[in-house]
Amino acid sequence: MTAAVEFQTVSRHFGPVRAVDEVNLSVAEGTFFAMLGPSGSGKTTCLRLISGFEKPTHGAIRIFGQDVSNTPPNRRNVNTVFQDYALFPHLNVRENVGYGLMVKGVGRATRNAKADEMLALVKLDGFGERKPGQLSGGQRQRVALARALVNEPRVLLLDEPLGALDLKLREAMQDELKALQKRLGITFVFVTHDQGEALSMADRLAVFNHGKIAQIGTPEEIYSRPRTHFVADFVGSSNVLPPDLVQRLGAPPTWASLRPEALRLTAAQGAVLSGAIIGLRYLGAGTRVTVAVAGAEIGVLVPSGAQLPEAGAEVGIAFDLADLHPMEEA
């Protein structure tokens, strides 16, 4: 099957800065694909390369098999939803949604009908006459989404579109976006720095760091089997154990990750790992207990309601060896 989006050794340099550095990437048609990484990691530049707002310094970009490396944005069958929504304040909602059709020369009656259809799709029936300034943040986000979808793109690009929303609304919109993507069946490429957002929404995701892809896979693969120290730290929270400590635990001497929720506190006596509690951090659903062990600090997630030792207490740490995941590098 032809990939919806494909990067073939793509680089984008800005002077000496390698914003994107020899990235190879394939996004299957009809998937919800996330690009995850900290600021400056290259994920947004990759999105701009797909849209045509940036051109690669080296390499080729293909959309459904066609090389679009030098194709202008208006000739690519993609649309972008921006973080700031970029709505025209002087146009009403219907006119904003139908703007792309107007540029294409579509008649007023047809584009208004199509705009109303898109507004119904994003649950904004009856909002066509309002101005963007009369809408909430979540409603403006839906208008921007409808405007992007009205042109029937084969690939929809989303540049941190939920970043300006409060937590509860952001969570609700995550569910709506995922459901909409499944309903439409088109390819979504979603950029975010929020690892929880990427894990909960994506079918597959790529973790970016310093212009390169550190790891690519399903959310479960990325979370449970991080390939590097960076991925283990950035995606969720992990204990990264040095080779000498891993060897003490009965595994080959290599860097390894151990998620806090896979650990249990026990009595110190007889435990393979033991140490003193140096910190307790309440997280709502549980408490993260930090234990100083053999020169390392290990976090243990204790479920809410469980009895907690006091700071300074000596405790043991138990876990299943299968939860210890070796990594390729530190």
The other form holds:
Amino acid sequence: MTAAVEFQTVSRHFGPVRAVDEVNLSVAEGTFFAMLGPSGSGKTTCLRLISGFEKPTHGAIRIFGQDVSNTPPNRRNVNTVFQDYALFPHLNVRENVGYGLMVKGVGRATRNAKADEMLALVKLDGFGERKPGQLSGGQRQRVALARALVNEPRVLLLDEPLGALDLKLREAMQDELKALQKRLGITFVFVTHDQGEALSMADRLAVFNHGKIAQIGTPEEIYSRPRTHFVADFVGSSNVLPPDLVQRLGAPPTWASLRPEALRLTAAQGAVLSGAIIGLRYLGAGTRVTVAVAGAEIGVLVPSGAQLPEAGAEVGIAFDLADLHPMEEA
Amino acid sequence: MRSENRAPKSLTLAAIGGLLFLHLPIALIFLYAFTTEERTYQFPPPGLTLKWFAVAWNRADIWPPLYLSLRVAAVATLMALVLGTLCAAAMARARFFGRDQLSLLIILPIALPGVITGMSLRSAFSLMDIPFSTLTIILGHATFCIVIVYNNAVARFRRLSGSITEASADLGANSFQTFRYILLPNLGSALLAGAMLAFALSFDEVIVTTFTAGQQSTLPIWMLQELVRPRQRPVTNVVAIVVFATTFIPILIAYYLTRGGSETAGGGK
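Could the form predicted in complex with the partner chain be shown next, to go alongside the form predicted alone?
Okay, now the whole complex, with that chain kicking things off.
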């Protein structure tokens, strides 16, 4: 099967800055694909390479097998939900949604019917006459979504679409976007710097760092088996153990990751790892206990309800060796 | 509340004095358009009459300068609209080395003394063997008209969310459609305001015109010549009222067009 989006050693340089550096990427049709990374990691540039607002310095980009490296944005069958929504302020909601059809020469009646259909899809029936300025942030977001979907793109690009919403609304929209993607069956490529959002929504995700993909895989793979120090750090604060410590635990001497929730606190005597507690942080669902072990700091997630030791107390840490995942590089 | 925020009496008086000093001469110009005495500006006027309006209407030497002024202002404004908007679009979108310096160069003609602009244009036209004519006046006026349009357009571009043009392209619109359906509606009032200001500025321009005109005279130049010889002086005042109306009304409209503005552009952001 041809990939919906494919990058073949794609680079985009801005002067001396390598915003995207020899990225290889393949997004299968119908998946919800997330591009995760801190700001400046190249994820948004990758999105703009797909939409056509950036041209690759090197490499080829294919959308459904067709090389689009020289195709302008208005001739690509992809549409974008912009970070600031970019609604047209002088048009009402129906005209905003119908815009894509209008520029293609679709008649007014068909256009309005289709726009209303899209507005119903995003649960904004009856808002057609309003101007963007009269809508709340969440409603504008839905209009931007409806407007991008009206052209029936085969790939929908979303640039941090939930960034401007408050937490409650963001969670509701996460569920809704996911459901919408399932229902429409089209490919979503989603850019975010929020690891929780990427993990909960994506079928597959790519973690970006310094213009390169640090790791690509399912959310579970990325969360439980981070391949690099950066991924371990960025996706849910894993413990990273240096090779000498790993060797003492009886594993081959490589860097390794250990999830905080895979660890248990025990008595200090007889434990493989032990040390003094140097910090306790209450997180609601549990408490993160930081233990100083042989020069390293190891975080242990103690679920709520369990008994908590005092700061400064000597404790041991127990875990299954199977939870210790070797990493490829530091 | 009322008394605490009031300025001291002396300051109020000074302000009133300043305003009178500025505006009383204008009122006098209006007043002398109605005087019955035609050689000197004696005060108070011996009597009031409306006959000078009729006299002005029938003076054949007023109409050619009026037409010329209108034509120059219209064409210079039109040129400025096209070039100024293009400049603003390029400057708003592009980020390149020397951008700020270039922006200064575009704005410079308005800061430059008219004498300098006039002199440099005059020598440039001579060098290129362009005969002084209506065309040279128009080109001279266009130099500062462009700045007015550019300034208005660039301010509006800045207020527009940059991604709306991208959104338009993303939805399948070509550049022309994006300009027609997205940019023009959002820039419209700013461009109209810029055009009105440019028109007003061109209509009463004297200095650059003096340097770039050939034999023909625009309305302000005609007035200048007229003041020298004291014949039917109030006619000049009647023309002054016409000039005042033709420049003041567009400026007023331009002010109202660009005043609020929050509802016209960027409101969706």
